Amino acid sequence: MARKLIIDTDTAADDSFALLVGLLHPEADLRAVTIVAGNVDFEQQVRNALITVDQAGRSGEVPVFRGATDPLVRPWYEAKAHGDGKGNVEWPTPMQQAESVHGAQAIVDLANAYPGDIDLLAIGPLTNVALALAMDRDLPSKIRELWIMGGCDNSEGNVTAAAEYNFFVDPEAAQMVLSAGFATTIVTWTLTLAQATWDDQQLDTIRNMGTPLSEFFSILDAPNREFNGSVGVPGSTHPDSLTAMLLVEPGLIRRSSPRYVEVETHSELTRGYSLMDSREGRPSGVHMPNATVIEEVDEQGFYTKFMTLLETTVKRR
């Protein structure tokens, strides 16, 4: 049976690719998309999500909800790698509009409608999830699994030497969510760089597929590909779509481990740093694991599965 999903996103290019997993994969039953302040201008993120739903041929079938327009206590911090998040081109006006209910409320409502039978995929800053948790302290027991794209495995980040973007933008939300008791799985930026970065040959293969969705992918991916080249990363990175794919294709996971994960909220020097402790050699009861961290995946399998989605025939207006 397909897994009921909520995708909480700051929709830019790879977020849109993660949405394609939720919208098109046969093991995904996407019930809602909630938008959180992150990559680009908030209303642009909403529009990007609606464009993606439209391009996937699912307009009117999956509701999109506006969520938090700012982090819990800090100013919004824009990402620099995505252009406007839609490939800097104009797409047809989406048929669908965003819902009036707040994204955090939508998370709570769906968790109560399907207690223990819905998964939450959080691929942006964790502000909406923290707000939903504040509204319903029993939320961790109602969400079957929480999958987070965020943090680094005790290594260098993509915003500062200490931090990955999602945790850096709203570290207070990240720490609140990680300490709440969800059944949490984390895909890190560390893993992305090592095992979910597609080179020019792989990207050219996608472009040459000649399907509507491969064209959509290539247009959205171009700014990320250009930015990565400017900072010495060949090809394009796919943290969000990897996280989505692992949720519905767990056979792609080769190695993971239970970790204690905590996020730095006080130091400006190491703001958003994610401590990931395996607690080997620690005294009993110290730093008990609160998440499963993915450490190795089937790289080629992920790429192949995603290419299969891009071959999907979609309904066009």
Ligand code: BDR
The other form holds:
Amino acid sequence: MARKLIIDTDTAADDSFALLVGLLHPEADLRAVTIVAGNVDFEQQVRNALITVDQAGRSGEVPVFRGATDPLVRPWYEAKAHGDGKGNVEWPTPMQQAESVHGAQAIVDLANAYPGDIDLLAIGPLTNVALALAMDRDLPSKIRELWIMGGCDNSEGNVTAAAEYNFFVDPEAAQMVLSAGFATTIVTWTLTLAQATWDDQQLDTIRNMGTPLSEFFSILDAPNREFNGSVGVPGSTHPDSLTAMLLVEPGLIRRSSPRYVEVETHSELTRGYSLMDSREGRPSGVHMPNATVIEEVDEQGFYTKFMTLLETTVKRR
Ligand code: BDR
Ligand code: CA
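Next, give the form predicted in complex with ligand BDR, keeping in mind that what was shown is the form predicted on its own.
Let us now look at the entire complex, which starts with that chain.
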């Protein structure tokens, strides 16, 4: 049976591609999209999610909720890699509108409607998840699995040398969520760079598919491809869609391990750094694993399965 799913997202480019996984993969039963402050202007993110639902032919079927418009305690920090997150072009006005209920409330409501039978995929800063946790302390036992895109596997980040974007933007939320007792799986920026970066040839192959969704993909992906070129990363990176795909296609995971993960919230120098420890016993004390960290995936399998989604025949209005 398909997995009931909530996607919490700062919708821009690869977040939209992760939404396509939730909207189109047969193993995903997407019940809600919740928007969190992150990549681009908040209302733009809401529009980007609605456009994606529309382009996937699912308008009116999956509700989109506005969530936190700022991190818990820090000012919003924009990502520079995605343009406006929708390829800097105009798309037809989506038929659907955002709901009036807050995104954190939607997470709590769905967790209580399907206790132990719904997964939460968090591909932006963890502010909405932290707020939902503050509203319902039993949330970790009601969410079947929490999948997070965030952090680095003890290596260099993409915002600072120490930190990956999602954990950098709201480190307090990340630490709160990681220490709350969810059944957590993490896909890191480290893994993304190594195994979910598609080169020019792969991106051209997608463009040449000539389907409505391959065109949607290529347009949204272009700003990221251009930005990456300017910082020496060839091609485009797919952290969020990799995380979404692994959730519904766990057979793509080749190696993972239980780790103790903690996020730096005090230092400005290493703000958002994620310590990922594989040893339970340290002279400083015993730290039990609180997350499974994915370390290796079937890279080609991810790319192929994503292309299959782009072949989907979309219902047009
Ligand atoms: C993460 O940051 C965002 O820019 C992307 O959407 C992704 O979720 C990668 O560090
Ligand atoms: Ca994201």
